[in-house]
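Presented as structure tokens, the chain that follows is alone, the form predicted on its own.
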Amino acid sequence: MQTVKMVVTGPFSAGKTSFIRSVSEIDVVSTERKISTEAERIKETTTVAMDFGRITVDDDLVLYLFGTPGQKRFDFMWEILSEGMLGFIVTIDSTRPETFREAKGILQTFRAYAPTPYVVAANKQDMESAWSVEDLRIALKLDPAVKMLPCVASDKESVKKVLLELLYSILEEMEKK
């Protein structure tokens, strides 16, 4: 049986332990703990270490999903977590563009750990302020070839065509090897 670990990353609240928990097969593993800071205003708890999920795909595939803390305290979780990744989510918040220049910056990180296909989640698009994809393009200065796709994390079909597309690159990839 292949197994393929995929990261999901991305600034605080931006959505990645919904999104795993939309899909995975198990009980998600949280390390979430409450928040006693300013940013309780945006949600009670955060992840401290890792959100972890599985999704077996059919008998010969599963995909293992680690979730990263999107707090800059807890960044140095994200180094041990990208270790053996086979690619990554940059998972973001398209109705809060403070968050924008962090997403890149994280995205940036993400490549510097390891050369990996990446797709980029933008969530929340269900919601009226989200910005486009397009218009997060831009903002983000994404070249045209990053994939970059429409998301709702609570939504398990979203979900599954993210995981689809990152999965898609990642085979993609292993076949140039």
Ligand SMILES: Nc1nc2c(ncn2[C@@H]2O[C@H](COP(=O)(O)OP(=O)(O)O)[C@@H](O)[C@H]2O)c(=O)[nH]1
Given for the second form:
Amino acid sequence: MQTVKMVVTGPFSAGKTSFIRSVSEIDVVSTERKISTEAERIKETTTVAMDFGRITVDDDLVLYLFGTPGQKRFDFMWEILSEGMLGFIVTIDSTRPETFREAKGILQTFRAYAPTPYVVAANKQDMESAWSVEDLRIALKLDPAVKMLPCVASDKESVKKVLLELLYSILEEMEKK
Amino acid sequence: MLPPDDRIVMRLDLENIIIEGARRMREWEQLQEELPNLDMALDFLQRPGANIRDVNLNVEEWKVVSYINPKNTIRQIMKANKMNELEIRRIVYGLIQAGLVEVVRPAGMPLPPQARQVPAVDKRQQSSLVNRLIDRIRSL
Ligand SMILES: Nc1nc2c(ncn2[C@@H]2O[C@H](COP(=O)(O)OP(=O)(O)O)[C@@H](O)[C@H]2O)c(=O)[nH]1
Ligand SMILES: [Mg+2]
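Complement to the form predicted on its own: the form predicted together with the ligand:
Then the entire complex follows, led off by the chain already shown.
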């Protein structure tokens, strides 16, 4: 029995929960939790917002989708997230340029933690004010090799396409080695 | 006249210890009763109650949740997370109370311990795994 994970990250309200909800076979469990670091002794707290979805592949394989905003202080979650992680998806709200910088920051943090394949989902492409994928690529200064896909997180087919592109990248990466 | 401060502190501490000890004994007994068999498995409730959205999970709970599957026994989840029986019982009991999971009969044979969360090692196995994922996502 194997468990593999994909992590869906991105700024607040980018569409992580919607994305996971579109394909999960269980009701997506969403949680926001203030967690004290260092066993309660340090009083500082961090809000951890997480989503959790599941896709059963077959008798021996289950895919878990974890949604996390990828805030800076999530070292303590990383152990959970990274174990068996195949790749990650960075979701972006294409209509809110004020969040692009944060999205790029999250992307870089994840890159630093996990040298796994990833794709960028340019979400909310159904909205009129959405930036095009081409413009987003320039705004985020993304390498041409990075896959950026138009996405509507509430649309299952659209989410499937993003997941498949990530899986194709994972497969390619494996073939290279 | 009031007794010196340290006397009060001493008495309260002792009382607290006794109360806390009794509380833990009761908790342990209650958890044993509620969750007698660690060789049962857990699954997510397919129709979770309305309260599910309010569930707050801490890191330890997330660790348990990430292993929930009808094929993994509670004991296996406990070992995978290096928890003791009281810890796992407490967390599982909380998840059940929250209407998040239910105890189910474990499906199929018990897992060999090394089968947990270990990504496939050799290349052929790895690409087979990814291809199975691709087929499954396509069929959604
Ligand atoms: N129009 C549109 N709205 C979306 C899309 N994805 C998410 N939303 C909406 O954006 C808001 C935030 O989405 P949510 O999934 O909660 O974002 P999260 O904070 O990243 O989990 C919600 O009101 C969603 O309904 C999309 O592709 N198109
Ligand atoms: Mg969310």
